[in-house]
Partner chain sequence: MSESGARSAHTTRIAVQVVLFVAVYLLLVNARSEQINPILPGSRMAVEMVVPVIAGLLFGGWTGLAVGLLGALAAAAVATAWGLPEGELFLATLAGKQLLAALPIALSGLAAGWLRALLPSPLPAGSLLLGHLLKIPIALFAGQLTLGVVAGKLYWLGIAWETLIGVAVVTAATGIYRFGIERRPS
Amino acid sequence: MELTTHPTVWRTLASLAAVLTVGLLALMYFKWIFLALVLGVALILLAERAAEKYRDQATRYGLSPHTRWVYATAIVLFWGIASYAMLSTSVDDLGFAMQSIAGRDEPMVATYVERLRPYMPNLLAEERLTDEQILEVQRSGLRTVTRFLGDLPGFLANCFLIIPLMFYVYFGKGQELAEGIVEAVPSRFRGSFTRASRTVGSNLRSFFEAKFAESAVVGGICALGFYAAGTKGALALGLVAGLLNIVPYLGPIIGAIPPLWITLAVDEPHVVLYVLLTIVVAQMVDNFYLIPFMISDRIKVNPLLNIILILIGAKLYGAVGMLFAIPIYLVYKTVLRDSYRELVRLHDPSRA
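In the form predicted in complex with the partner chain, let's see this chain only.
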């Protein structure tokens, strides 16, 4: 398709892009609030999907309204009890393992080096790795963990304040709010505005669903593998690995650190190989099946563009940028494409 040369179209599009970018920069400035907002949106979309599925099942099995209510309450209670039971045991195991590591006198990294030395004699030869270097590795690791743990309470507080409010607004006043916003749009743009909003919503929903599915599969494989390997807190560590897998490229590496760290500290070094094997299998399933056949189908972003966007996101905002590169691109793409079509229809109808 040949693009229009009408100056008003391009001026308006440039202004729109500038407004979007300013909004995005403001959100990125308050990145923990932004993260909480995005988490809220993801949870709302997933809750909506779960409710849809539940309604389908209830209709399929012919449940009466009263039975639907009782059954839904029973399912929520069942999941509450079962999740608590499974996770508490796993977190307890993890806690005991961490306590036993924390109770040791020698630096953790030094312990690892000593345990690994027989397996990698050349790499870990005395003269190649000094005590000072070992301590520096440990200090820098602890600094990263401390920084992350320092940010975590603020993020969680934002989540507790923002997400319930978002649920209330969306499920309680969503319709009213949407109608109010549409009414505020000039009548000649209403149709295209509604279409664009629906497309943005549907694209974001597909993205979050795909990421959730990917995380669930990777987390499930990791939990199964860690359990078989005998890693302490297998379920909790599998969940963490699955969750971190959301961040492209970097996530799987960070997710592999806790199980390796714990296994190496409290178990035989050869068990580390089982953990490594689990991570490799999970990543192979992710990269050779989930991403090409499941995720690409749902997100519809060219694989090369996908990599470029993630690299740009990483360069600009680190891990958060990597995580949001694709959804931000989807918002820009839909808004600019639909606006372009509408502007061409108004100003240059011969090309519409």
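Based on the form predicted in complex with the partner chain presented above, generate the structure block for the form predicted alone.
Next up is only this chain, free of partner chains and other molecules.
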């Protein structure tokens, strides 16, 4: 399609882009509510896909409605109980390790430096950090953790309030709400609006599915590696590493800190080598297989553009911007592209 020169088309597109941007900025201002909404959307899309897969399998094997309900309930209960049992044991082990660390009087970072010194190259071992530098590193880390823990209760409260409501509205009133929204759109734009909505939903679902699969694979590799290394709370630390891996570039680094911290504090220093090896293997699988062959195929974003968008998101909103740069771009791209085509069809048919 050739670019149009019709001023009405470009004025309308500019107004639409401005409305999208204002809405986005308003959501980003209430960061934790925005994160809860995005998490709710991701869970809804994943739950919908899981339900579709289950219905397809149930239809394939000719299960009755009652049998489908029984099997679905049994599957959810089994995985819920199994996950709780495994995670509770891992969290308990992690808690004991944290209590052991908290009971020590000496600065943690200083302890790590002294324990690792025999394993460092001579040049690094000769460099002596001052006590003030060591304490500053420790204070900086504690400030970051404290800030995160201070924000966490508010985020969880938003999730418990917003996400169940989103599930009720989507699965209970979704069809009625969608029909009402479509009816409110002028008749000449309804076809384009419906297509754009479906495309946005499909793109977002593909993105969240790909990131969920990536997180599950990386978290699984880390959990197995940490368990083999004998790290306390291996499953919980693997889960944290997988979840943080969702954040591009920065997430894997942050996810590596807890297992290294725990291992250095309560295990022999050489055990950290196994933890490091696990993290390196997980990142190699992620960067050389998952991202090129799974993530890129699903979201269909040019690799160079992907990097640029993530860098812009990081500059504007830090880790949150890095995480949501791609889905926000997909929404903008779909809405503006479909709107442009519809506006050209109405105002400049010769270019359509």
